[in-house]
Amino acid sequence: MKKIFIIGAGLSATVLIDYLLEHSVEYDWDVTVGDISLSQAQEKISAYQQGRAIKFDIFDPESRASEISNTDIVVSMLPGAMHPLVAQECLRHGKHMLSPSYVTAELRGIDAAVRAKGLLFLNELGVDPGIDHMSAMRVIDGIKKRGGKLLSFKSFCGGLVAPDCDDNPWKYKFSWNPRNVVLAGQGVARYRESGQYRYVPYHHLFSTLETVEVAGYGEFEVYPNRDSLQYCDLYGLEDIPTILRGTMRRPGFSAAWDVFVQLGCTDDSYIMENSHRLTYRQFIQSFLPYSADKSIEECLADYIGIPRHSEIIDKISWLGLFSAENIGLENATPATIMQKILVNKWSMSVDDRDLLVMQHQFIFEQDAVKKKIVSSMTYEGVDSVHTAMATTVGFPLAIATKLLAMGKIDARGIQLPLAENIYEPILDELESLGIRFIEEECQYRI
């Protein structure tokens, strides 16, 4: 019997837990779910007699050592910052570990020690990162096997709201961590285009857009992710002339969001004085030049340089930012205040369903002919629990856990799912579960 310990029973863990418990009898697994909230862990396993729920605090040394030492495989669904703590405990007790989060420099630093103990710490197994890696590598490896030379790779992903639940002017609702959405893109975006390195500072990010079309869902706009260049080495594309990764939103979102960026409303570096006494209206006024004879709407439109009667002003008004409602947050940064405002307006309702969209674009040369492959995936959530985000994070992680438990993954050390013997079986099973990419190939003409 293999013992599997899942740490974290939040929303994104729902599909993972269901999959492992549904297969636990068939594969003779003992599955334990641990969470800081015992009731939340119990709720996640309530439909399965064979599951075990425990209260688990990763910062409790005794509990951490006891539970991790008594398992075979640890699946960490904790926030990324906590994974090194889990990893150190797994290393200490000789246990395999899987997670959906990015590999950090701290994790890479223990690679030799993990290999020396014959362990696998397999990371970036969610959707982005995760499915993006695997689906891209399948096409990249396929092109190379055909003798093709890659000239351009672009990869876009977005967590949005399903079209029939799209009932606000922003055409957006939170399907993942709201704080990450508010802070997205801060810093400098780096990518390569036709052999030229491109750098886009934060204040230009949401005006540096591409437009893409996805069958059945129409048009999306894309802004660049922070660092596309790291994927050159990761995917074996060191000499590729063009490489770009970006985030997908519905048309019009970026222009309106850029207003908050230009004002400084997404800054998280300082506390606003008497923030608990501010109204939403005063919050916006704090960033605008003083005017005794203009309305706040007029001040904002003139300062940004947009028409006073425009879709952008309508979007901002819909959020309630011109209202006299009190914010009520003490010692808050601008970003924290924005997060509260947006959570009130962009949260998914019980009846809402989310949408996950991903598209890869490849241009390559084969036999002196340039060709293009567009690989697209869309997936809509079932309900507010079995969301598209939870499903596309949970399934690849669960399948990888199964493969490891069955002895079908022999890689060791700190790894990502980039090898064919890892990504092929995961992508094949994902297709059987309804998560599939549609590929279109054509001759490329500029």
Contents of the next structure:
There are 2 protein chains.
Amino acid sequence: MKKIFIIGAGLSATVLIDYLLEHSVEYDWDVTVGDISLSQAQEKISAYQQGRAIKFDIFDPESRASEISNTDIVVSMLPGAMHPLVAQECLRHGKHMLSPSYVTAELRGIDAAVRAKGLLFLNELGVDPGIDHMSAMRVIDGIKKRGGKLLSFKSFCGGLVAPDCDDNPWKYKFSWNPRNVVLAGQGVARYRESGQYRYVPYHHLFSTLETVEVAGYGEFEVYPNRDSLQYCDLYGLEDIPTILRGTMRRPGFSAAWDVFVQLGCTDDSYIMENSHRLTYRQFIQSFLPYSADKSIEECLADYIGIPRHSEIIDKISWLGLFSAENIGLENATPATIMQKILVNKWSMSVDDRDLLVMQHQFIFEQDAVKKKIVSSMTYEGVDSVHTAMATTVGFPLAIATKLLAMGKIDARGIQLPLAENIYEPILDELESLGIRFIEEECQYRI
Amino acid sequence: MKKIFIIGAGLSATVLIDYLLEHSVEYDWDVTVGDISLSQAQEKISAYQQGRAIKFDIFDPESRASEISNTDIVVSMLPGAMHPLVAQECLRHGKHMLSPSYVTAELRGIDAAVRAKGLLFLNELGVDPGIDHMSAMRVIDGIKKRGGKLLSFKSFCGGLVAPDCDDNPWKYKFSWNPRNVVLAGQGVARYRESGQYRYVPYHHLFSTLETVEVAGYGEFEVYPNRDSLQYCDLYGLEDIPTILRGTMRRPGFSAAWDVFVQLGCTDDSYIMENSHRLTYRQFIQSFLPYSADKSIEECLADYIGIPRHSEIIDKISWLGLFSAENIGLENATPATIMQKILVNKWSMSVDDRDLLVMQHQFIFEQDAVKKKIVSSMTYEGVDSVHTAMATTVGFPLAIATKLLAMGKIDARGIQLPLAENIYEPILDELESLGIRFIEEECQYRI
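Switching from the form predicted alone: structure of the form predicted together with another copy of the chain?
Once more the chain from above appears, this time first in line as the rest of the complex follows.
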């Protein structure tokens, strides 16, 4: 019997916990779910005979030691900042660890120690990062096996709303952390295009767009992610002339969001004066030149350089930003205020279902012919619990846990799911679970 | 006999040291100049019979204790970051301290302890901060004494180049720390206009301009400084509807500098890939969209939205940014590269003289009439040693030191030169030394 300890029983852990409990009898697993809220952990296992729910506080050294020492595999669904604690404890007690979070420099620093103990800490096993790595590597390895030379790799992902629940002018609702959406893209975006490095500052990010088409779902627009260049090393594409990763939104989103970026509404670095007394209207006014005779709507349109009657102004108006209502946040930064405004308007209702879209575009040369492969995945959430996010994060993590428990992964150290013997079985099973990539290949002409 | 210990003998300390040594016999002062470079300290006192030069390292606890304990007044010309060390040592040994640097939160924290020991730590005694405080407070106090109610306070300052040395298309040369010029304005600028708070993000800063006229010197443009709002408290202007501080440049500077801001060339937060191999041309290209058929000059003009043949393009071209020469900086940020480019082009030659310009604009209501006072100061450097910067920083600090040594300042604690009994004698003497404000008053019509 293998013991599996899942830390964190939040919304994004639902699908993972279900999978492991559903298969626990068949594979002889002893599954424990620990959460800071005991009732949340209990609720997640309530439909099953098997499984154990406990209150677990990662910051309590005693229970951290006792629970982790008493298992075989730890699956951590905690926020990224808490992973070093989990990792150190797993290393101390000689336990394998899996997580959907990004590998940090701190984690990379213990690679030798993890290897020395014969352990595997397998990370970035969700959807983005996770499925993006695996599905891209499958195509990249395939092209290399055919003797193809990669010229361009572009990879796009978006957490959006399913078409039949897509009923607001922004064509966007929160399917993930709202704060991260407000702050998205701050800093500089870096990528490479036709051999030329390109750096895009935040205030140009949402006007630096690509348009992509996804079969059955129509058009999307894409803005560049922060660091596309790190994927050169990660994916073995050191010399590739073009590499770009980006975030997908429905057309028109970025041009309207860019207004907030231009105004400075997403700044999280300072507290606004008298924020508790501000109305939504005054919030916007704070970023506009003073005018004694123009309305705020007119000021805004003129300042940004858009028509006074336009879809962009409609979108901003729909968010309630021209209302004279009080915002009611004390000592708030612009970003905090934006978050409150957006949570009011962009939250999913219980009947809403989310949508996960991913597309990779590869251009390569084979036998002196340029070819293009486009590989796309779409997945719609089933309901407000079995969201596309929870499903596409939970399944790959659950499958990896199963493979590790079965002794089918022999890699050791700090790892990502980039090797064929890891990504192949995971992608195959994901396909059987409805998470599949459609691949199209064609000759490429500029 | 009063002992005065000047720490730091760099360029900006020259005028200060000269003043104190010139007056040391008359006032019976024992002046010591300490610098990390003994020869630099020696050079600064070489023209005088009196005075002592020593090698002094602020990071050496022994000499720090022995030199500071052995004086009456410490004048610190060290960079701002080193002031806490000086302040702690002065506090420990019960010595007064003067400096041209900004008061930090750390310094404010020891106010009670400084008072308890009967000491004065008088800061912000240079030109900006320094003369700006004193000259503004003189007018503000004057308006209040007349029963006037302040409606608007705008204050502008610039370190520029004297008209007859103003021979480049930017009409700018470095008279102060180049790195600070490259990074100027990053973050958000805050001010108040007609009762409305205004926040200007960095990427709009250099297009948010005022135009001002200074008698004898013509037109200048002004971009807002980071935090104008702090001056409400500082100057007792809590309810003033309009308050703005800004930096002066010659017309046309900001529109061209804004190109670098728009492109992201002043970002200091990341290292550019292969920076040691970059040419100036490639540096600019890194911030532009890839184009197979347009020149970099064309790309730039189109991207920024300016004519391909324009003064802005000429200014950028004059800096050498379109040259195919190698930059030759390893692991450099964009800001570091910009600094190197600018130091090549904007450094003062030995024959160049700098120019310090300051202007305060006050609007106030008195007896139901709106009035305006404009108070302006210009000062041209004499040569490359007696620069306007060194003179306008050194004289107020030297005069304050004299007043303190004579027992004419009875304030204690952490102070700024905002009180009448401090600023009046300093401004009066500055006037006799050629640093004078010209005040014009008129009725104000919108």
